[in-house]
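Single chain ahead, by itself, as structure tokens, in the form predicted in complex with the named molecule.
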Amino acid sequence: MNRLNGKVAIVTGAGRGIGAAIARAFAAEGAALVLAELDGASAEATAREIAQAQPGARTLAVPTDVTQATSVQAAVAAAERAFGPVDVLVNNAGINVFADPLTMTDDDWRRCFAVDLDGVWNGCRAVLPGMVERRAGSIVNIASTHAFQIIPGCFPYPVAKHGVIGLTRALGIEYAPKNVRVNAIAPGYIETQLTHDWWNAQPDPEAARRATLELPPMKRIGRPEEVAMTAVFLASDEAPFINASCITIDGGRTALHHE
């Protein structure tokens, strides 16, 4: 408890799944929290929820566009005015994106990028100028194991992730000198509406989530609140020396060699 006392937090759709998580974590740890997710209500939603299971937890639900600059932007200066200069930005928000390369609608590699990469660098280009003139600050990006291992089907949504770990490598080397610093974490399966959302999409959504939960070599898939844990380390002053780098959250799935 209160490993994050102190600490101002912003959370990238935070209204549900893994940003939920983070946020609830953030909360119980002592973090003044802005919730900026996309759908208002369900941010919302799991503010009110944070502040019946944590009374006293700080929070506030902005509704937010993580593909707008000035949307995020703006969410940064309600942080501030509400509890003070940010000190944390969890850039959780993504979609899923699986096309076939030669069909994929220009639309599709759009929307993708838009949201998954470009909402990553609208949230840390937000936030880093207070960092740097404050010269401390810890940004968290949630990329995925899809950054370093390619899953034939999931086109374009690898290639935003592999940027995500590209841009948290080119950050957190920029701004080391000024003590901010730019990490990821890559879960693989993690029980979401995103998973429940992939497995109903196939022709066979029951054994789809049977496949997903034989091959890792736990045989399980990950829950939010373990995404949560790694999110709330990396956010607080445990982690000072650790900067430009990603933590796997995956099980061993992606250090298992197939037969």
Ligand code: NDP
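Alternative state: the form predicted on its own, after the form predicted in complex with the named molecule:
Only one chain is given; partner chains and other molecules are left out.
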């Protein structure tokens, strides 16, 4: 549909799940795309899948560790060499770290924040100078409904995701005069491999799956493609006045009053 035609985009964590869905959607909409992924093999596989489905799509897989600022800067440089200045960044890479606060190790705390918050900042910091200079750009940060609803047993993940929302709003306001937009998406339950892994780790996987499907008012969970199309919208010229905002994709779950 060419909604991103002429734009150069980077998607972190693009090898699987929501990141891969965003990569596929961006390529389908005409973006030249860098898949920045710690697991280089999965990024290559997604790039091949895109090439098969969309002949002529411009993709480049770049092994990237979002916890390392130099690695993210190298991915941005690779994008610029291959396709030109970066118009869009999607900070999607993330990990789940769920622990008891009083028994959690320092390493778990640092690992959670290194990926889920520092990784987002590393991406923003790498693309912002060019976007500010050109007075154009869109950054989309993948947050979570954990950013505003606390579920017991999930510490410290929601702390990091609260930080992502704060970072999104602060940078969105800071660079609004330069026509650089920074927004977030907060997915709820989305059917990814991580979700299936969690179901399968429960004593009764089928019962866990049914219970999850009952939570949203729509009585289903989301699909990665539904998150991806919202990312396309925020990255496109269709959202020029949306800034420092967060769009929730959870089927109404967080709006539901619980007795």
